[in-house]
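First, one chain by itself: the form predicted on its own, in structure tokens.
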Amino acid sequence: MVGTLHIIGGGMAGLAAAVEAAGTCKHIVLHESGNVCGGRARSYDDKHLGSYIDNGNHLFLSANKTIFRYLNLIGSVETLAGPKAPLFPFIDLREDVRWTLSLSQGKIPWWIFQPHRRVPDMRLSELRSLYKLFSATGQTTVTECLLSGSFSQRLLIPFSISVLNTPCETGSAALLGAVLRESLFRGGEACIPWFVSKGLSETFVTPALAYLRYMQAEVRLQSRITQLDVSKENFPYRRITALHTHHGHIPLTQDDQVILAVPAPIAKSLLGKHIPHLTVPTEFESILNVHFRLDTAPIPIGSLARCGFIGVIGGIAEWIFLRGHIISVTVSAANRFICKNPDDLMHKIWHDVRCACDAALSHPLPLYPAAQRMIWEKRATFAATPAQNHLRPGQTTLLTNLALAGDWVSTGLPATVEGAMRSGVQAVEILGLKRPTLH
């Protein structure tokens, strides 16, 4: 075994890097400043709800090849749930219209010619919005690419807000186009939705830690890196020579390497004096998740029963997930609601849930839930605007033994789990480490 790879940060990017590198010749040490790994994709016991919940909801597409490679490596792909087909139930609360978007399995989009499978009231001419998004570059925003009509209002806008976590008026069309090229452009087989059946930790974190232990990697919790020492040589020979923690410093040998997979502001604070011209995103968007506990688990019917979730247009709630006794709601690009009263927000969101779900359940929901919990991630992702996207750094650095990872580095994707994991895998490859191909 030649040298040690130190991975700083135990979120999705750091875990993906550790799992990928564990099959190489390096000894792996993963440093996580907190007492749990997973970052924004983890679960915990909520005493107020009396239930086990995720800190947020995530919907994955079959196009997310890095995610599925990771889950196959750690042996947890079977913990995902979903309709096993490219189906997406929706409701427009403003007009009380329900439909299920049913994409064609192959690359030829036959679904657009069948009214019962597509967005209600859409015109085929509106598909030009997709061409504009596919070819968007530079400073173009999503709104500038959208034609007016039902297709934009009932599909492209909610999809954009969910993917970019940024309003369409300021969101980068190039980043949305990149996601569309990897999903919708490839046909329904690339657009099958999946979500975790029990919890994010049970799918993404716990099996990964077990896998790393099996591969004899070290996972050091509550190991906060406070400073990096860098050698005095001139470029291109400068390298990290030591890591500092609250428990002392860790000297690095000539064969040791580092992947920095921490949030953008922390990366800037650690590297600022060593790489003065390093730029990172400076503006952020929040995500609001609300979990409602019921005394009796609702019984869904129809598309909601098959899919386990529903998209909502025309309300505050955007995506509703049924998880046994828990109904979880996600609201993206939530900076617009920061000044609202939390109790009023939860009341309005529960009203949206009842309007969206009652007709798709065997029995209507109660007037009030048994308990509720709001989780507001104030700096969930960088604001996916053209200007902020321009600030994202590459993964290589002026330090020969360092690579960057995280959903904020320049992956070509917005700040998604797929983008974070892809950056972790690419950081391993940048450092010259390569595990055998998974067949």
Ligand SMILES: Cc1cc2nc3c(=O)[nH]c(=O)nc-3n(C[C@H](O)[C@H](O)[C@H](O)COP(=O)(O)OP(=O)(O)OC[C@H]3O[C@@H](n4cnc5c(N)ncnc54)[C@H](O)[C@@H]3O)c2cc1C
Contents of the next structure:
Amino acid sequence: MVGTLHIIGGGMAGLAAAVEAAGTCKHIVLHESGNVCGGRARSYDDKHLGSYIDNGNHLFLSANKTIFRYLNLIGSVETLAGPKAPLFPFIDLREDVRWTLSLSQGKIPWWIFQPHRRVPDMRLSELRSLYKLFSATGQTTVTECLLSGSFSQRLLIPFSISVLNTPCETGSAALLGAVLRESLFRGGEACIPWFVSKGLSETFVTPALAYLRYMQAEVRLQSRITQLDVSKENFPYRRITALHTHHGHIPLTQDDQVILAVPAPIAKSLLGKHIPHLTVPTEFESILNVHFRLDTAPIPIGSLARCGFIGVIGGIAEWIFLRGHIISVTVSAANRFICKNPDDLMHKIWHDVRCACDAALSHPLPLYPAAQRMIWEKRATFAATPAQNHLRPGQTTLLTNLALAGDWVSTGLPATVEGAMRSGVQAVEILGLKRPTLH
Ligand SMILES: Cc1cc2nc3c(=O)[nH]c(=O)nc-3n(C[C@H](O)[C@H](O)[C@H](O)COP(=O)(O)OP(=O)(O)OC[C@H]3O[C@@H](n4cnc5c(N)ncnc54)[C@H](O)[C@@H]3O)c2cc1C
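Please give the other form, namely the form predicted together with this ligand, since only the form predicted on its own has been shown so far.
Zooming out: every chain and molecule, the one shown earlier first.
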């Protein structure tokens, strides 16, 4: 092996980089500051709830080709669950209207012409919003592209809030357009929803660590990198010469390389003095997840049984996932609720769950769940506004043996697992590493 590739950060970007680089000519060392990998996508045993849960529900689309490549490499694609068709059940709580968006499998959007497959009360003229989003650039916000009507209210707005994790009034239309171009524009085949069947760690982390062990890569937990040393030469010879940890420093040779896959503020603090002009996103949005445990696992019927989740419009809850005894609710762009009383919020969300699910379950839900857990991820993603998007740096730097990765670098996508993983794979390519072609 010729030198070592040090990957700093064991989230989705760092893991994807490690899996991609394993099998190349470099020895791989992954440094993770925490005692588990996974970063913002992880599972844990919640003592209070008495259940094993994810920090937050994650939904993916079949268009996410980097995620599927990763899952195929580590052998865990079978742990995903979903309807295996482009189906999205919804309820509008304000008018008690239910429907299942059922996209056509192929590229031609026949579903648009079939009222029972599309959004209720939508007008075909509203599809012009899509054209505006597809072609949006620069400073345009999502709201500026939306025509008023049911298609916006019942599909584009909830989709935008989930994808960007930012309110439509400030969200970047260009970033939403990029996701729509890779998904809706390519037809139903690219829009099949998937989520993990057991836990995020069982799908994304544990199999990856087993794969990395098999490939002789080293994973060092509780290995926080506290400082980077940089040589004095000028570009193109400036490079990282050592990594510092609490346990000592690691000198790097001429052949060693580094992928920095930590969150934006940490990347800035490690690199700021070496690359003063480095800009990174500085504003963040939170995601709220509430997990409710029931004494008896609810039995869903109809679309809820087929899909395992339902989208909610007109309440606080946005997506509800059923997983055995646990019902989990996601609320994106949740900064707007941070000042609310948590008990009131929980109460209202449980009310939304009962209104949305009761008619789709064999027995109605109890008045109160057996236990509940609220998880605020305060810095879930950077705020996907045009201004913050502009601050995202490229992946190469003035340091020749360094590449940046993470959902916050300039991938052209919002902060998602697909974006994070794509940046990890691209970082490996930028450093000139190539794994042997797989058949
Ligand atoms: C609640 C929630 C719901 C979400 N839902 C979705 C969804 O439905 N679909 C979707 O695609 N995306 C979703 N996302 C976004 C997705 O989880 C993130 O985009 C992705 O996980 C980011 O990965 P990352 O590797 O870039 O960063 P991180 O996950 O932040 O990983 C960075 C890692 O670096 C480590 N680290 C930090 N400092 C150091 C240091 N000094 N030395 C060593 N290691 C360090 C951290 O411990 C961490 O493990 C969601 C996020 C949240 C929080």
